[in-house]
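A single chain, nothing else alongside it, follows as structure tokens in the form predicted on its own.
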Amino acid sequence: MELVIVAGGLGTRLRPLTFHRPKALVPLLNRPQVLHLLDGLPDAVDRVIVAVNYGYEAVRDFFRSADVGRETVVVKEPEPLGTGGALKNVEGHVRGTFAAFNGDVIDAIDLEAFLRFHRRHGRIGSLGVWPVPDPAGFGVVELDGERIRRFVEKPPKGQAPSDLVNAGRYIFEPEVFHFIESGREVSLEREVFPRLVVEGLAAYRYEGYWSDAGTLTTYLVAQAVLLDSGRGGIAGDSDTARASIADPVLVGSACLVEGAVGPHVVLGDGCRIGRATVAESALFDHVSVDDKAEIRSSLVGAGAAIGEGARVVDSIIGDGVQVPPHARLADARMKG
């Protein structure tokens, strides 16, 4: 069986750590983010096939160095063409039931579970859905039992017809691909899955942990459910012994923490953190912070320097961004 990666959009709401990496390379708890999609894959699935427009040399020369224990395949899309474009442009490599995840979502599936669901429906496709406070961002599921009568996207507030979203999870026969028309751009979510749902969707509830990471908001509250679930630790030849740390955290290794840490913070390898305070963010391999600057609900990218008394809220900054002592950012983007 395999798992097709959709992983070609432009990370555009992740600039400008996206100029220099596609987003599927954007680390997450100090790995690749598409890393995370293969955690705990079960043996049915014997290949990974990654979608990729934006970046595909970079996610072809990753794969080809790094070991996920099953073959992979790299297949680049020539012009972005939507969600559906891109499944589409896979078709000639998937031999049978499928599944497909959007390379966006951090969650706790369980695929061979979610494989026998799909198999006891005996339906064209099978989409995993999440309940969410506030479904009016997502595209939202109606259904009848545990099958889909209408999708509804992006609904005005209130107006939604359940709170269960769309999770970017799928398992699909083949014959999907016979409702996606080649050559131009198509949208599984609005043109596709509402054709389908006349030939059956069933809607696959699960539980765990489910977030989006494609923007800052959504990254660092995937980056907090992953810490809370046990994913921190602290590297053992990093010394943080006069820092203050405030669990879970994740501490890569050669770190040197002075200061206030945590919670919910990941440092990358080699990070050197003065007397300074860092909260709810994600700092990149390499990043120095000098004492008294002040860091929160922020990323900060690979080899970027926060000076003395900088204060840095929610916004991203650059790899190799240099910011001045006692700079005031707020919701701000850095590029180098």
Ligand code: GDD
Given for the second form:
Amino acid sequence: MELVIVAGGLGTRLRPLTFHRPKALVPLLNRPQVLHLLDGLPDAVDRVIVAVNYGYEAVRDFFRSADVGRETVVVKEPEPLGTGGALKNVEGHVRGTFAAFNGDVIDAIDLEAFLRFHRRHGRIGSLGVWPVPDPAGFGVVELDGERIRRFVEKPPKGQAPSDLVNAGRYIFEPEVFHFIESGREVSLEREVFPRLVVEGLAAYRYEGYWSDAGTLTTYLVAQAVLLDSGRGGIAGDSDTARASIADPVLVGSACLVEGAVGPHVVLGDGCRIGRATVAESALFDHVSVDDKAEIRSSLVGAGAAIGEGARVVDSIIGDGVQVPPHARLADARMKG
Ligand code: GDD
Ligand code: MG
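Can you switch from the form predicted on its own and show the form predicted in complex with the named molecule instead?
Expanding to the full complex; the earlier chain stays at the top.
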């Protein structure tokens, strides 16, 4: 069976980190985000098809050198075709019933159990669904038992028909391709699902964890969820003897950490954290943070430097950016 990963979005909501890297390769717990989707795939999946547009070369080169344990085909869209168009564009690579995943979501779905559910229902498609407190920014389903009665993408605030959202996890029969026009941009969620509801779509609820990771807020939730599921740790060659660590944290290789770090902090390789405070944040490789600086709920790109006494909150700092001493950044996007 094929698994198609739609991973071609521009990643605008993670800019400036996505100016120089495709969203699929943005590190999450120090691994390209897309790799988290490939953890624990059943043997039934013998081929992974990655549908990309923006950053095609980088994704192709990554999969050429990474051994992910199964055949991987990276397919380029000539131009962004939307989530539906991206599927249509890989039709020639699909041989039968197939799975499709949004590339920017992490979860603990058991694809084998999902497949059993799909076969039992015998519909053209099954959608994984997940309850969230505020469904407005998602696709929302209205159910009749396990059948989807209505699908609404990004309903206006207060008008969501339920709190169950489209988890970005699908199993389809190849007939789904008849419902997607070729050669133009098609949104699976806005155009195709409303039509497929009439044919019959089943909603699959599952357990464990789920989070979108495509915005600053959801990225940090995804990171926290993964750390809480036991994926933290401190690399043996990193020095945290003088640090005060609040678990869970993940500290990469060759870091020197002196300050208060955690909870829910990820440090890439070669980071140097002075007597500073870092909480609920991810710092990519080779970031330095000077004494008395404070970083909260933020992402800091590779090689960036945070000056003494600077305060960075709810912000995304681009690769290589130097934040001056005593700067005050809140809800900022800073590129070099
Ligand atoms: N190949 C390709 N081409 N991929 C695309 C394109 C495109 O033109 N546009 C978007 N994608 C990929 C994105 O990279 C992402 O992995 C996935 O398709 C979903 O697109 P997003 O832009 O991230 O959509 P969203 O987060 O606003 O909403 C989607 O995900 C929610 C769950 O996180 C929808 O599927 C919602 O219904 C869903 O609830
Ligand atoms: Mg998304």
